[in-house]
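One chain is shown next in structure tokens, namely the form predicted alone.
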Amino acid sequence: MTDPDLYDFIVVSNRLPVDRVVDPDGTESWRRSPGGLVTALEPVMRASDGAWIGWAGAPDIDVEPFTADEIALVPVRLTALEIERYYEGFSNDTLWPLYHDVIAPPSFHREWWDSYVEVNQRFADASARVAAPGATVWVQDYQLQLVPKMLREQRPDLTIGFFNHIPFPPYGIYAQLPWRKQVIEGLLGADVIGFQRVADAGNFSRAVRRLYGYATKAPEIRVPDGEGGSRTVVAKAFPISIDVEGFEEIARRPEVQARAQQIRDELGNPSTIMLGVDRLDYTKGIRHRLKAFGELLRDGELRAGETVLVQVASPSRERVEAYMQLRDEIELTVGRLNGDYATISQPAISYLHHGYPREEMVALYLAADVMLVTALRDGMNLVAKEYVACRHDEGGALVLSEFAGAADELKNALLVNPHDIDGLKEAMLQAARMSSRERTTRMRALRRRVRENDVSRWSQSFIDAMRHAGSRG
């Protein structure tokens, strides 16, 4: 019997899976955040006496552990300065651009690194305190890469997993990081390290060999245990997915299908609606997409009124300089293209800088004839899978960057190199002019693939790998 304050299965992530809501009268409550991770792990956490450790989402608030939606939540406190240095600084202005092929230049500041170490230690300490003897701890993402080693030092009895939701870069790029050895050492504290793509796992293993000289034979890495022996770390691809049934259920609702038709009506019933759905981030290739679309309008290959591009760009990291500049640039481009090509009644581009509830997103997916996923680099890109899951009508065409992890699975999409503007334009035209028969053939194959690997299968395969590692240990 586990102590009621100790847990057999623990998820550790930067954020708790709930948002703090303060009503006008000052009443405080917690609302579950939308997201595939909590959907995937909720059944496991309920069955395994699980807890979730994470930051509560606001600076300098002390919150005692609590339960929401039957999940035990253990908040970690962060100060405003730590959010600035650990999160906005090291996580999102050092690691994020570095891990995304230096699309934007990373910044290397020692005080950011110091804060990253301190905050990772706090997450590790919180995990060590609430983990039952022999518990399984699953650490999530690049903000917490030092936690596995820190946790292993305190609690060698635990089985520890780590999943990297973003790419892991080639060694020539990774080697720029001044703290490259410390990060690798932190990750090697885990028993199982998961990546989105086979190439990412290979990049990690190569970095281990270059920096430490440890023996690697995919997927295993032999790591000295400090006592003259060694332990085995598994580093392999576990491509993440979505709640396919959940998205399809929403897409089949009559009111959502009616909303999809209403969206088409509001846009003037064009013959082709192209859709982009992204966080406003320089890795997503929004600028390349707009450039290609603008040239197609300029050359008369597409005409405003007959074709409209709907671009949803949800706000992201608004206090980071690179993101402020990106927003200004994109909004300037949208304004210029609408000024050049729109009519009084018909925009060329419908640009929306805010997030939407899931039902509205599903209606947009159903309304769109062409989905444009043109990321310059992406760990997976779940939007591509969401679009496919929603298209139970087997309509729609997906244009997908080969630099998104989803391209490894969704091979029946129109795969593009988004840096090749001419190639991107050709794919956009091909998608717009594709016969209904070809659309059905491609979408049927895409849907089969997404159904085969949904989010519960992803989480179960990772948990099985951790259990195997724990039994071997």
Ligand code: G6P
Second form
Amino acid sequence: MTDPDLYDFIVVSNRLPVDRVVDPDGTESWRRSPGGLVTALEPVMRASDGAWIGWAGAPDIDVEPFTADEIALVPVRLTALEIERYYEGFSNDTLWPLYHDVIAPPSFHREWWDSYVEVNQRFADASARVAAPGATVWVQDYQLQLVPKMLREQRPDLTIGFFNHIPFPPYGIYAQLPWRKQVIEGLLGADVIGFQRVADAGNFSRAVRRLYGYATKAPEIRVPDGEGGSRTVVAKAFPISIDVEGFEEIARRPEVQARAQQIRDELGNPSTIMLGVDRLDYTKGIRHRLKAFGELLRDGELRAGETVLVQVASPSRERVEAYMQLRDEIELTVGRLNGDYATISQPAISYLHHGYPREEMVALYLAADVMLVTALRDGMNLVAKEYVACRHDEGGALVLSEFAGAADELKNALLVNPHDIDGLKEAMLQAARMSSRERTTRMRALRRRVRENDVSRWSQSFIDAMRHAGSRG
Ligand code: G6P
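Can you switch from the form predicted alone and show the form predicted in complex with the named molecule instead?
Full complex below, order starting with the chain above.
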């Protein structure tokens, strides 16, 4: 460490990788949140004297920097109004729907944009304050797209990376954004800009050409430096992954396998358990999945009692209108389907509006014969990879939307267009009826693919790209 408060490697994300827990007696503590990003970056953070900058997840709380699990955490304060405008508003009601192919209509409000600029500046200032000379700063995701430029302006000595966890839309859609030029300019402050898919990197480069006319030759973009010269920005795909070994290790634990059996027993030992695991978000195609499942029950192709759909929908962004509406629609549909098809002892759909610990998720993956990932648009979808990582028995069938980034890698899944309800129904039946031989062949190939690119490889390749950029400059 160069100085007690300066760090050589900094990750900046909207949320800190910890959740604040307040006990009934009022004492506060922090619990590590289970995200894959922390798992991936933990070793790097420890080895290279790292710090994590982010919001502590609640309004108006002032928390001094602290250390949790040997990682230095630097909280950024957000007011209740900023949470409304920057987080719920601009991030999750403007950018989120816009970047996911306008599945829901994006709202454009100038006060939201102003708040986004202000909050991004605060994150950039916090990063500039704690970065050691020549440090590497890695900014995460769509909530912080202006940080790279803001940070470069203050600290040209830094190497800056940005990774976009969600899709980057085609120009025709991106162009709707009233602040489309400012966002591109913000991102171009980075040395390396990472995307989930090759197509996302292509969409970004096209937007740069259309809006700024800069020369691009994949993966490089020449950005004028304002002094007659230029800098090179690398924009390319780095598909994110999961801690494959970690998931497999949990899946091999006897108590987790016993729990999987218990889940099957409690569901009445149906011949087929189908499973959906999503944040309750309109991008995930939960409605399409329910529609297809309902029609299969109606047509008698599937029978309640023999088949059950377990749908875990974890609560998300509950104060944003589109999410409230979606919850109502889904719960209405689930209620109707259960009313029509469940028996006293067996539901047609077991619907769970909760988040669960990782062990319980793994038990569910092991219990499920068919995993349904039917996103209408998804940056990657790590659930698909988690399911594959857990199935060391080489059982289970994965139905995967071609609109999830994961489809670029997981070609041996049953790939579907979730808008095509008949096609989706066919794939669900095919998965339910698949011979164990075909399941094994497909799962073996999927597992090979997931093992080849785990999350540490992902972070390593991104960090290597940043180091390379740093040494060039
Ligand atoms: C997506 C985004 C993340 C975000 C997560 C949960 O995966 O890419 O940046 O943290 O959703 O959403 P939330 O709004 O609760 O942070």
